[in-house]
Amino acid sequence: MKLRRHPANPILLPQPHHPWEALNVFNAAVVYHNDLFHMLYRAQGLDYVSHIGYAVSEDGVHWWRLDRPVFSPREPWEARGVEDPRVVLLEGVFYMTYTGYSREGTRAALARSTNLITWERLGIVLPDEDNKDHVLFPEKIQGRYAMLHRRPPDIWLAFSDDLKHWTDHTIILRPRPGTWEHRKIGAGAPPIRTEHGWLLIYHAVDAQRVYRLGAALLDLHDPTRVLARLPEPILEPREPWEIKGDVPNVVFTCAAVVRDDDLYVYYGGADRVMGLAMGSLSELLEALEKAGDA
């Protein structure tokens, strides 16, 4: 199954009148709450330092955004930017996983909010290691918080009682050598609960460093169990703005929203602009069921 690009693409462009987002806007978190789509997007100006901006939409396609970022680098481990937010609503609170980037590398960090505008930092969740592509599950599993992350080149799963100390780290998905996910894979959008399992839309990088999106299904009660995985990507670079940009040949997601049977997958194109691809949730689950654990 392939996702369909929305005809309004790209749905968010750099804003040349705002220095902090004049160059790139990409890799956004999106949540649907109180009948509105809320976007937290990564933005860069000419200094290449990443900030996180906020935009809101009634239809998920046309956006109104704030003039100033809602989250900017502040800590030493964020000196070069705050990157790639993913947001979940968990126990009535919005949690944002994001990557802090500095001369020391990347750090997996966490913040929380009750309004999606003002954020409280909770600090680094995986200390003393380069890590990113981390995302929370939107509910506890067997009484514990669960989080995906990446120790290259694999997708890992970890659990916590307090969102601070993470244990039971387990590899759940590995790259498949010689394929479109030869080099490395990483979590994309927060997992989506379905009656068939947790739907995971992830990114994969091939030997030529082309980024594509894939899909897998994890067991609801034991997400270390991979129930199904598609053998082919559901989205790959094709449009000029996905092929040529700040980082070429990239489609990269941090967000997926389900409305009825419509699946909205938001993705960065070539680290320059935001795109939207859509599909049928039931058709994707049917394709996964047929594929099994490929």
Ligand code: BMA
Given for the second form:
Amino acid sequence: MKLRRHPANPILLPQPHHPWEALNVFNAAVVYHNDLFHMLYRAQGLDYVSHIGYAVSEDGVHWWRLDRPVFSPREPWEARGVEDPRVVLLEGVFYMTYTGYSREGTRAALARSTNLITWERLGIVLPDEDNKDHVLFPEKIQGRYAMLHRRPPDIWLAFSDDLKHWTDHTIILRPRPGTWEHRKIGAGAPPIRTEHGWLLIYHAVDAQRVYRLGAALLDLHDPTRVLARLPEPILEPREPWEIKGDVPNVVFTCAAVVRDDDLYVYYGGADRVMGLAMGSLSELLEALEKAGDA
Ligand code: BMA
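Having gone through the form predicted alone, I am curious about the other one (the form predicted in complex with this ligand); can you provide its structure?
Time for the whole complex; same chain goes first.
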């Protein structure tokens, strides 16, 4: 099963008149709420420091954006940027997991908001370690919060009672050597609840550092159980703006939205622009069912 690129791609470009987003806009979170698509995107100017900008859309394709970032580096551990936001609506509050980047490395951080514009920092959630690609599940599982994260090269799962202290860390998905997932994998969009299980769209890096997207299905009640995983990627770099940009050969997702049977997968192209690829949710679930946990 392959995703289909939207003909309007790329759907968001750098804005040369705004220094903070003049160079790259990529790896955005998107949530559908109150009949609108809301995007929180990673933006870089010539200094390569990442900020997070906000854009809104009626159709998920055409966007209006704010002139200024809604979230910018403030803490020492994010001095070089706030990166790769993923947003979930959890118990009526928006939570944004993001990477704080500094001289010390990358830290898995969390912020919350009720309006998607003003954000309150909740701090580092996985202290004293380089981590990223951490993504919350949009609801509690068996009474606890659940979060995917990445200790290279694997995707891990952890649980928490308070969103601050995370325990029971386990590896749930490992790269498959010799394939398009050879080097490392990381969670992409926040998991989507379906009747068959949690749909996880993730990224994988091969030996040549090409980033592709894959899909897996996790058990609804025990997401440490991988029910299915596709053998082939659902999206790989092909368009010029996916092949050449700031970092070559990258499609990287932080967001997927489901509307009826339409799956909207938002992704950064070559760390420079935002793209949109579409698929049928039922078709993807069917493909996963056929594949099993190969
Ligand atoms: C990863 C992430 C992404 C980026 C990708 C490709 O490590 O930090 O932000 O899109 O590299 O450069």
